[in-house]
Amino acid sequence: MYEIGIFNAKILTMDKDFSIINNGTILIKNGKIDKIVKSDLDLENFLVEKKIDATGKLIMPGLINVHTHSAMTIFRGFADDIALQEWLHKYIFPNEAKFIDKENVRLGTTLAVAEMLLSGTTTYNDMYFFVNEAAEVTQKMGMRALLSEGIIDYPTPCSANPELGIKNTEELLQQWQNNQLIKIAISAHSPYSCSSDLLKKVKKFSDKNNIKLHIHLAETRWEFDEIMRLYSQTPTEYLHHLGILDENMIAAHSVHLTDSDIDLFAKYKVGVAHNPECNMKLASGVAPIPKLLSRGVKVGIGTDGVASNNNLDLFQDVRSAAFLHKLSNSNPLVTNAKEMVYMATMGGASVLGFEKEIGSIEVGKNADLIIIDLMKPHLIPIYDIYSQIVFSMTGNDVETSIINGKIVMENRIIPNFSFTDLWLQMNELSQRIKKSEFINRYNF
C-alpha cells in the first residue's frame, strides 16, 4: 500500500544531474519516496490510498529556510526602520524580556509554521527561546525543523544564565532524540554577545554531541569593527582563533567577510545562512555569496525573523538574492536561477546536515515535496522552469505541501487549523505589546 501517488507530474528533482521529468509519477510509502516513474503510470495497478492528479502542476522539493526566529512573528512590523544595534537593545531585547514566555512562543511559532507551510517551506532552522514549546507546535503541525535555544552572556526569557541555556539544550537533545521531524542544535548568539569562554563551551558541547552550532556572524559593519577593535581580528578570524570553525557550524548572515575569511570558511567547511531581505532592510550589507559559491562553500537561504524581514515567504528571499547579487556586482551573469533554486533546496539541506534525507526528489529520501499550480497568468508561458521559480513564483502559488509523506497543507488549507482563533489571540497580544512602555516612538 502506498500512502500517496502523484501522477501526470512535472517533477523538478534537484538531484545531482538536475533531472527534470516532464510527465512522471511519484509513489510515497512510509514517509519516503518509494518510486519515481519517468512516464505515465496506471495507478490502478497499485494500491494507493491518496491519488493526486498533478496535470498542469510542478512538483519540487520543499524549500528549506536555514535561519529564522519563528516566534518573533509576535513582533512583526512593530520596530521597523531602525539600525540593528538600536533595534536589538532598545526594542527587541526589552520586549522579549517582557512578552516572550511559553504561551507566546507557542502562539508565535504556530503563526510562523502556518505561514511557512502555506508558502512552500517544509524545513526551517530556528534560534530562539522556549525551544521545547516551539518543537511541540512544529511537530503537531507536521513541520520539519532544526531548533536551538539562543545562548547569550546575559539572562534570556528562558535561562537566567548561559550555563542554564546549555543545560536546557542537553535536556532537549534527550527529549527529542530519534524524532522524525525535530532535531536539536546549539546556538551562540554572536561573537559580540558571547564571551570567548562561552563560545568555547558551546563549541565543546557541539563537538561532544556532534550537533550543529548556529551563530550570527559578521552581520554588520559595527560588529566587524568592534571585534577588530577588541581583538585585532575579523569576527571570522576571532572564531578561528578560538577553534570554533568547523563543518558543524552554521554562520548566519556572513556579510562582512574578507578574502581570507572566505578561505577559512572553505577550509573548515562552514555552512552559510544567507538572509538577503533582512540584510537589505537593516542596511547590514551584501554577503559575498558569489565568492563563497566559487570556493565551494555550502550556502542556503533564510528569511531571518519577521521582525526584520517582515515575512517568511522564502520564494521572495530567493528572488531578492538573485537580484541583489546581480546589482551589487554590476553583472547579470554573477548568479543564475538554477543556483538560486539549488540554494533554497539542496544547498539548505547541506548547510543543516540533512542532505542525505531531504532537499531533492530521489528514491529513498524523505517525501518533503510541494505542489505548485502552473496554470496562473504570471506563470505562463514557461521557457525555463528555474527562471520561472526564481523570478515569477511566490509562496501563494504553492497549492499543497507534503512533509515526511504526510499532507500538511492541501489546496491552501491546513487541516484542523483555525486562522480565526489564531488571529484573535494574536490581536489580543499585539494590543498589549502596543501599550508597552518601550514602544514610545509610534503614535498608535
Given for the second form:
2 protein chains.
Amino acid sequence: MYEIGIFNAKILTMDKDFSIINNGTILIKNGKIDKIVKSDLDLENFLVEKKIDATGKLIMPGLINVHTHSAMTIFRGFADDIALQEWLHKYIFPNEAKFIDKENVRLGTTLAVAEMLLSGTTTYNDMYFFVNEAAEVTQKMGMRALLSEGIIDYPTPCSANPELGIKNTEELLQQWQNNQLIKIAISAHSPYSCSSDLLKKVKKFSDKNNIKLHIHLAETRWEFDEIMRLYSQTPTEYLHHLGILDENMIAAHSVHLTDSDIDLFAKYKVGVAHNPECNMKLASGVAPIPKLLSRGVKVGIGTDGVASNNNLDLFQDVRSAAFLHKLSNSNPLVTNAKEMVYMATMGGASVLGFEKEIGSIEVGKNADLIIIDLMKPHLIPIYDIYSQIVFSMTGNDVETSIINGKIVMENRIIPNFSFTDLWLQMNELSQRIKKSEFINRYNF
Amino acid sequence: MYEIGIFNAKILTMDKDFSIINNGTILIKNGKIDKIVKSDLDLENFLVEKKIDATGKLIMPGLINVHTHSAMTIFRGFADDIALQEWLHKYIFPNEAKFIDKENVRLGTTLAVAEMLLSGTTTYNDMYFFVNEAAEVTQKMGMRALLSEGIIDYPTPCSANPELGIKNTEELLQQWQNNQLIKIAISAHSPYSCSSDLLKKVKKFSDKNNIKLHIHLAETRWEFDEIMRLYSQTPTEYLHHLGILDENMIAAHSVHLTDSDIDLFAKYKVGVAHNPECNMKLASGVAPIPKLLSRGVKVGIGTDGVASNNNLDLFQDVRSAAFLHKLSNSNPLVTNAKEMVYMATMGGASVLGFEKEIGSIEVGKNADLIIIDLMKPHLIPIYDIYSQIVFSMTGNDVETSIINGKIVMENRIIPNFSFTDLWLQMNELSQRIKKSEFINRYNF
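Could you present the same protein in the form predicted together with a further copy of the same chain, rather than the form predicted on its own shown above?
Entire complex below, previous chain first.
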C-alpha cells in the first residue's frame, strides 16, 4: 500500500543530472519516495491511499531555509528603516528580553511554520530561544527542522549564562534523538558576541556529538573591523585559529570574506547560509556567492528572521539572490536560474548535512516535495522552468506541501490549524508590544 | 444611488497628510470617490448597489506601473541569464520581428492586463507596437493606461519607418480622445536608437498635442559611453541640448546620471520611471533614486517588460527598490517604506501627469483602489502598514481591484475572462516560438 501517489506530474527532480520528467508518477511509502515512473502510469494497478492528479502542475523538492529565527515573526516589521546597531540595541534586544518566553516562542514559531508550509519551505534551520517549545510546535505541524539555542556571552531570555545554553543543548539532543523531523545543532551566536573560550567549548560539543555548529559570521563591516581591531585577523581567520572551521560549521551571512577566507571555507568544507534580503535590507553588503560556488563551497539560502526580511517566503529570497549577484558583479551571466534553484534545494540540504535524505526527488529519499499550480497568468508561457521558479513564482504559487510523506498543506489549507485562533493570540501580543516602553512608532 | 460602498475599511489614503483611517466608509459614484466617512457608518441609510464589507482588510490606492512593454508577456523567461546585447540582438529583436503582430499583441496584452489586475496595478504606462490593439484589450478589461508606440530609426513590427510611427500616434490620439481609461503618449525609444532629427520631431509632436513623451534614458553604461563618444555629452545633456527635457518627459531607467544630469531633471521637472528589478537582472546599474527624491524629482516604479523581470507584480518591484537603495548606499536609512509606497501610487501618478485624477483615495478622484486581505500568516502582526506593504506583501494578497468605479477583479477572479482560453492560445504560440530558428534553449 502506497500512502500517496502523484500522477500526470511534471517533475523537477534536482537529481545529479538535473532530470526533468515530463509526465511521471511518484509513489510514496513509509514517508519515502518509493518509486518514480518516468511515464504516464495507470495508478489503477497500484494500491494507493491518496491519489493526487498533478495535471498542469509542477512537482519539485521542498525548499530548504538554511537560516532563520522563526519566533521573531512576533516582531514582523515593528522597527524598520533603522540603522543596525540602533535596531538591535534599542528595539530587538530589549523587546526580546521582555517578550520572548516559552509561550511566545510557541506562538511565533506556529506563525512561522504556518507561513513556511504555505510558501513551499519543507525544512528550516533555526537559531533562537526555548528550542524545546519550537521543536514541539514544528514536529506537531509536521515540518522538518534543524534547531539550536542561540548561545552568547550574555544572559538570554532562556539561559542566564552560556553554560546553561550548552546544558540545554545537551538535553535537547537527548530529548529529540531519533526523531524523524527534528534534529538538534549547537549555536554560537557570533565571533563578536561569544568569547574565544565559549567558541572553543561550543566546537568541542559539536565534535563530541558530531552535530552542526550554527554561527553568524562576517555579517557586517563593523564586525569585520572589530575582530580585526581585537585580534588582527579577519572573523574567518579568527575562527580558524580557534579551530572552529570544519564541515559541521554553518556560517550564516558570510558577507565580508577575503579571498583567503574563501580559501579557508573551501579547504575546511564550511557550509554557507546566504541571506540576500536581510543583507540588502540592513545594508550589510553582498556575500561573494559566485566566488564561493566556483570554489565548490556548499551554499544554501535563508530568509533570516522576519524582523529583517519581512517574510519567510524563500522563493522571494531566491529571486533576490539572483538579482543581487548579477547587479553587484555588473554581469548578468555570473549566476543562472538553475544554480539558484539548486542552492534552495540540494545546496541547502548539503549545508545542513541532510543531502542524503532530502533536497531532490529521488528514490529512497524522504518525500519532502511541493506541488505548484502552473495555470496562472503570471506563470505562462513557460520556456525554462528554472527561470519561471526563480523570476516569476512566489511561495503563494505552492498549492500543496508534503513532508516526510505527509500532506502538511493542501490547496492552501493547513490541516487542523486555526488561523483565527493564531491571529487572536498574535493580535493580543502585538498590542502589548506596541504599548512597550521601548516603542513609540506604529501606525496601525 | 452609489455604485459601490466599502465599509468597515482600514483606509490608507496616500493623501498629502498620509492619513490613515482606521474604520471608514468609501462611497463611489460615477466612477469617482464621492464620499469618505472617517467613522463606522451604517450603510443602511444610503442607496448602494454593491456593498463590500472590508472587515480585516486594507483599502489603498491601486498601484501605478510607470514603465512596461506589456505584450512581451509572450516572451516571459524565454532567454534569461544572457548578456544584454546578445539578449537584444539574438533573442528579442529577431523574435519580435517574427512574432509581434496584431493578434499576438492582443494576446500578450490580455495576459499582461490579467496579471496586473490580479496583482493590484490599476494603471500602466506602456511603450510597444500595435497600440490600438493593446488599447482595445485594456479598455475592454477595464484597466487604465497611458499607451504609446515605440518609435525608433529602424523598421518595427508595426511601422516601416519612424514617420509612420508618428502618423500612427496621431491617429491613436484621435481614436482615443476623451476616453476615460486610455490616454495616448508619444515615445522615442532611446537616445541611441533614434536620430537627433527624430528626437526633435517627437518632441515637437509632444509639444503640439501637450502629451507625455516616453523614452528610455541612460539605462546602461554602454549607452552612457556611446552617447559620450558620439556627442561628448551625457545622454541627459544630449537630450537637453536637443530641447527635449520638460515636464512631459518620462525617462525610463535613468540609471547613469551625473549630478549635473540630476540638476537638469530637477530644473526641467522630468519624471523618472524607476525599474529596479530589470536594472538588477540585466546588471545595468542602480538609479540614484534617493538623490532624485531629495531634489524633488517625480519618481514612479515600473516593472519593465516581463522578458526582463519576469512578472508584472509591482509589489515585488517596490520591495526590490527598497532593498536596492539601502544596499547600494550602504545605508538602511536612505529610503523608507512610506516613500516607497508613495512612489508606487502618488509618485507614479505625478510621473504620468495623472496626479489630479488617481494615486490617492480622496474625494473627487477616480475610484482606482485595491482591497487587501490582511488575515494571512505572512501579514500578521502589523505594527507599520507601510512596512507591511513594502516588505511582506505581494500582489497575490490583493483580493479585489476597482478601476474607475468598476470591479475589475473580485476575490481573485476577473469577471468575463477565461484563463483556459488564454492559456490554450498562449501555449500554441509559445510552442511556435520554441520551434523558432532563433531559439534552441528550453526545458519545459
